[in-house]
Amino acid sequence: MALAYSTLTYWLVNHPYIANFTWTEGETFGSTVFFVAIVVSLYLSATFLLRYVVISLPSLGPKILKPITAVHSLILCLLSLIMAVGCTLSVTSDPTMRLFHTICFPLEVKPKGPLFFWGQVFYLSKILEFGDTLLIILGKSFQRLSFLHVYHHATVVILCFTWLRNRQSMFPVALVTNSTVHVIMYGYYFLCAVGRRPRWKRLVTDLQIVQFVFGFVLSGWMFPEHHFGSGCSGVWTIYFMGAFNGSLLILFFNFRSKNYANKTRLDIGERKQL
């Protein structure tokens, strides 16, 4: 156990590239406002155009799409697991890091070291997740191409960029919770793609909601320290994150209500008839 921990800590925290990583605007890959604007614009444009182009094309069929979906989901599942473990070890293996520092970065914090390395990986992984939308369009599952789906994928890239650019407090917590949820979500997608449909689909939506509520609770712990204590880095961008998470929370509650509440009522009705 100790050997496994030390090995993981070296490769995910203490490796020279990770330990010496520095996020520099304009130098680190994807670290400009222009890059973010182009990526998000291309995503939205491609989604809109492909949505109408694919209608007139023959469907690829499950024999082609399912293996691609399985590989895509497995990659993102494993990547999410690595990010969650790497960010967690970056905190727990640092003797100078207090738990509260993951919620409130000191004002003088520099964007370097393992936490910012995993923040950069997380940011780039959100661009890789655009593949979700492409697979939905190619499979002509247009009922899944909801406003929530497109809005979430487009906006989260901007959000992750602001984390890094403004050295935003709380991002390690958001990274770990979101990556953990994505391990379960992409694990579910992978199992579906290989022909096994788990019965815990609703759990993915419930965990999405829980992570947003958890973030709001921690914000209530951080803001007093910022306004009445020594201050927290990047706190003003957290208002943007709060507005974004609040909108997602409403949309996820609406999604849950439409997809699961009616099913629950039907199940109860069926049991009563029995």
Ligand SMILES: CC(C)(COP(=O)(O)OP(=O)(O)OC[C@H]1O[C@@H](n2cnc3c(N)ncnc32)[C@H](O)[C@@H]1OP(=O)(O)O)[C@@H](O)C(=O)NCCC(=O)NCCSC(=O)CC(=O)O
The other form holds:
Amino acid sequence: MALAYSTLTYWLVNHPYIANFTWTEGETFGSTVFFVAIVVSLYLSATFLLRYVVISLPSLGPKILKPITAVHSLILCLLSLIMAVGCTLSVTSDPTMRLFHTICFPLEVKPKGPLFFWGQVFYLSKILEFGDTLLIILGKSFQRLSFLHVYHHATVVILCFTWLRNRQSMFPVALVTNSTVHVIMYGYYFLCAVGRRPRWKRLVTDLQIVQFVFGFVLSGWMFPEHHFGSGCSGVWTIYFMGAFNGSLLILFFNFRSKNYANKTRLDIGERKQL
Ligand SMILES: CC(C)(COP(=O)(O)OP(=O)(O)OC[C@H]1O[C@@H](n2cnc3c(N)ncnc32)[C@H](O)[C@@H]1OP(=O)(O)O)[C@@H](O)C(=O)NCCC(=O)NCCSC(=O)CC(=O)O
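Can you swap the form predicted on its own for the form predicted together with the ligand?
In what comes next, the whole complex appears, and the chain from above leads the way.
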């Protein structure tokens, strides 16, 4: 157990590349406003263009698409697990780090070390998630190309970039909770792609909702320290994160009521008949 812990801590925290990582605007890969603007514009235009081009093309068919979807989902499931563990260990294995620092970075925090390394990996993983949209379009599952899906995938890249650029407090907690939820979500997608549709779809949606509520609860802990204490780094982007999480919360409640309301009514009906 101790060997597993020290091996993981070495490869995910203390490896010289991770320990000495510094996020430098204009030098680190993808670290400019221009890069984010191009990536998000390309994503949105390719999504809208491909949607209309693909309609007129013959379907790729599930035999080709399902294995690709399964591999893509498995990669993101495992990557999410590594990011959640790596970021957690970055906090727990550092004796100088107070847990409260993950919610409120000191104003003079420097964008370097393991936490910012995992912030960078998380940011780039959000670009890899664009593959979800491509697979939905190629599979012609246009009903799943919802506003919620496209809005989430485009905006989250901007959000993660602002975490790093603005040294935003609370990002480590958001990273760990979102990655943990995504282990389960991509696990669900993987099982669907290999033809074993789980019965716990609603649990995935509920966990997604809980993560957004959890974010709001933690802000209630951070804001007093920022306003009445020594201050926290990058607070203006927390307002952006709050607005994004609030909008997703509304969209997810809407998704939940549309997708599971009938099921609940059916369950009640079945129980009455018994
Ligand atoms: C349970 C959910 C995770 C997914 O709901 P859906 O209605 O999209 O799910 P579903 O049952 O139709 O999904 C199964 C289908 O997805 C296909 N599929 C497999 N892997 C996929 C992937 N990586 N991306 C997109 N689709 C994929 C399967 O092959 C299967 O197709 P077939 O049916 O043909 O067999 C839900 O809670 C949700 O998030 N809904 C919003 C839609 C969405 O895009 N969510 C992800 C981004 S938002 C997000 O990620 C928020 C967050 O940060 O937590």
